[in-house]
Structures are given as C-alpha cells and as structure tokens.
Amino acid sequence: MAEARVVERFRKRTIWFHWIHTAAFLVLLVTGAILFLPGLGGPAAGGLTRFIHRIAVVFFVGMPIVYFIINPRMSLHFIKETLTWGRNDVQWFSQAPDYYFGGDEEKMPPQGHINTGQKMWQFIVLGTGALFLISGFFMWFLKDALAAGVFQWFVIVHDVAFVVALLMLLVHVYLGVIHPRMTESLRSMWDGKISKTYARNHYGKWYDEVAKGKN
C-alpha cells in the first residue's frame, strides 16, 4: 500500500503559476523551433507562428511579474536560493552521478526545500530567461533601428539559449517524469503533497525543519 502524502511541498497558486508558465515556455519552444529551422513548419513559419510566440511571450514575461506582485516574499526567496550556492551544492555533484544509476542513497548530503539539480534547473530558467528578455526585445522592438549585424548578434543569443533551455527541459522532464527515483515530483506538482519518506529522503533539511515548526 502506497503512503499517503500528507506534507505539503508546494501551494496551489505556485502549482498554477508554473503550469501556466511551463505551457507559455512549450509553446515558445515549439513556434521558436519552427522559426529556428524553417523546414519543419513550411508555410506556418511566418507571420502566424511569429504572432502565436509573441503572444505567449506576453504570459512567459507576464506571470512571473504577477506572482511577484500577488507573492513578492516568494519571489525574492526564490531568486536567493537559486544564487545560493555552498558547499553542500559541492557534496551533491560529486554523488549525484552515482546515486542517479542507483548508488546508496545515503551518501547524497541532506537537501533543503529544493535540492541542487533543482536549483541548476532553476538558475538556467533565471539565466536563459534573461537572454530571451533581453534578445527578444531588441529583435521585436527595435529591429528596423539596429544594424544588421548588432540584430544578427541578438538573434544568435536568442538561439543558443533556446539550445541550452531546451537541453535542461528534457534532462527537467527525464527526472521529474521518468526517473524510478522520483515518482513523486510529478504528483506534487498536481496537489502540492509528497510522503514523509520521500520528504526524508529527498529534502531531509527541509523536512526537519518543517517537521520541528509542527512540533
């Protein structure tokens, strides 16, 4: 019989926030890949599919600026943790290879409410999100103003962190979706919950710290 997941790992306008933002992010990387290689969307790969990525542009850059309004303490937290970096971040490098193709579980070092691959996830969203803001704006605002080669410049930008986003989301999808090791990563991002043992294992830090509040 399964445990019951009963500590809360994340509140529901934090799930909506990221479903909503992971859609606008899968439809910007679906039309930009149209528009990267031409090939792949014959005659869509013009006007429309530009029309359709800049509308979800609007979400991609919108949301995260709401969240901040709606929740600003959140959002400032999740920008520290994803910039603070230990020597504990260190220790889980050095075991993930091992403990990732099924290593002793026990040598991983204790993590807090998001754990180091998670927060090397969260720093390439914050990274590459930057250079699409930055690139983005310059090859739709300013496109007629800019030399062409400054423009070239924005777009080869634009390009390689489509490349690198596109690489960590698979490897995202690999371990949050597929791998043995973290069947409740997806579920808690549905209703917010995951198991004490798996709050143990996975966080241990965190979890002792919630557990000690509850006390």
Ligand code: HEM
The other form holds:
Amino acid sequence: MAEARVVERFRKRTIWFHWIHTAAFLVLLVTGAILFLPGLGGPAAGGLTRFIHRIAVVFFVGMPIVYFIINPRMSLHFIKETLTWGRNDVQWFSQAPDYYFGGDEEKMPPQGHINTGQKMWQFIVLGTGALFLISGFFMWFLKDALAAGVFQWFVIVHDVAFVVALLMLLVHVYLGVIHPRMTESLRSMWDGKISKTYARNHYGKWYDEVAKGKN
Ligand code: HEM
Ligand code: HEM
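Swap state to the form predicted in complex with the ligand from the form predicted on its own:
To see the whole picture, the full complex is given below, headed by that same chain.
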C-alpha cells in the first residue's frame, strides 16, 4: 500500500496562485511567441494578439501583488530564500548531475523547503519577471515618447527574458511532471501534500523542522 501523504508542503492559496499565474504565463508565452516569430505573424500580427497579451499581463502582475498583500510574511520569505546562496548550494550543484541521473540520494546535502535547483528556478522567475515588467512597461506606455533605438533595446530585453524563461520552464515542467525521482511533485502542487519518506529524502532539513513542530 502506498504511504499516506500527510506532510503539508504547499498551502491551498499557494496552489491557486501557482496555477492561475501559470495560466497567465502560458497566454503571455503564446501571444508573445506570435509577436516574436515572423513565421507566426511577428510584427504584422493582429491587434487581438497584443490585446490578449495585455489582459494576461494584468493577471501575471496582479496575482503576485494580491498574494503579497494576503501573505506578506510568506512572500518576503520567498524572496529572501531565493536570494540566499551558500556553500551548500555549490555542493548541491556539483553533485546534481549524478543525482538527476539516478545517483544515491544520501550523497546530497540535506535541503530546506526547496532544493538548490528549485531555488535557481525561483531566481529565474523573479529575475525574468523583473525584466518583463520593466521592459514591458516601457513598451506598453512609453512607446511614442522613446527614441526608436531605445525602444528597440527594451524589445531585445523582453525577448531575452522570453527565451530564458521558456527554456527554464521546460526544465521546470520536466522535473515536476516527468522526472522519475520527483514522484510526488505534481500531486503536491495539486493537493499540497507529500509523504513523510518523500519529505525526508528530498527536503531533509525542512522535514526535521516540520517534525519538531517548528513549521
Ligand atoms: C510584466 C509582464 C509583461 C508586460 C508588461 C508585457 C508587455 C508587453 C508589451 C507591451 C509588448 C508589445 C506588444 C505590442 O507590440 O503591441 C510585449 C511583447 C512581447 N511579450 Fe510581453 N509583457 C509581459 C510579460 C511577458 C511574458 C511573461 C512573456 C513570455 C513568457 C512575454 C513575451 C513577449 C514577447 C515574446 C513579445 C514580442 C516582443 C517582440 O516584438 O519581439 N511577455 N509584451
Ligand atoms: C505547465 C506549467 C507548469 C507546471 C506543470 C508546473 C509544475 C510545478 C510543480 C509540480 C511544482 C512543485 C515542485 C515541488 O516542490 O515538488 C512547482 C513549483 C513551482 N512552480 Fe511551477 N509549474 C508550471 C509553471 C510554472 C510557471 C509558469 C512558474 C512561474 C512563472 C512556476 C513557478 C513555480 C515555483 C516558483 C515553484 C516553487 C519552486 C519549485 O518547486 O520549483 N511554475 N511547479
């Protein structure tokens, strides 16, 4: 019989946030790709694509703001966690190839609520998010006020963020959905729960605190 999944990993509101934000991101990705790739329309794409892109922006930017207002402590913790790097992370990275190709889990330094790879994804999400926001703001509201050359730079920044975010999203989805080691990942982003064994093996440092009742 499968082990009971009793450890709370994600709260309901976090799960809602993740999926609504993902939906907005995917709409931005598709409409952005239409504007970016000449084969799909590129600069000649119709106004509807640009309109939908802007509607999705409202959700993409609005969701984190709402989440921040509801959970200021958790949100600040997310930012702090994302920006705190140490020797443990270097060690994790150096052993990561072996780990992802089936190497012994015991050899990995024990992880907190997320592992170094997930922290890197969070860093990409925050970093590209800031680039999208700043460049997108200028492209949306100050197009006419900017010199054509300057405007073009913002488009390039937006495009670089697009390519980086897209490539890393593929890795994120692969790890969350397909990788044989992350057996409880997708379900945990559905009902918030993982088993004790999974928690202990993947997030040992965090699980010790949960078990002690600190979390
Ligand atoms: C903060 C959020 C964002 C804002 C404010 C924003 C805003 C904009 C604006 C105003 C444009 C120009 C549309 C036009 O030509 O009328 C644009 C284009 C584009 N956006 Fe976004 N966007 C955001 C997020 C995203 C995201 C998350 C993606 C993809 C993952 C994305 C991908 C693109 C791409 C590829 C283009 C086409 C750029 C080009 O012409 O080469 N955007 N965006
Ligand atoms: C179809 C697309 C996506 C799928 C299938 C997916 C799946 C998942 C899963 C299964 C987890 C839980 C990981 C775990 O702890 O075991 C997760 C976490 C997370 N996701 Fe997504 N996700 C998607 C899109 C996105 C997008 C677009 C963003 C951000 C713009 C995002 C940001 C995050 C973050 C920050 C976490 C927490 C850190 C981490 O576990 O990597 N996800 N996602």
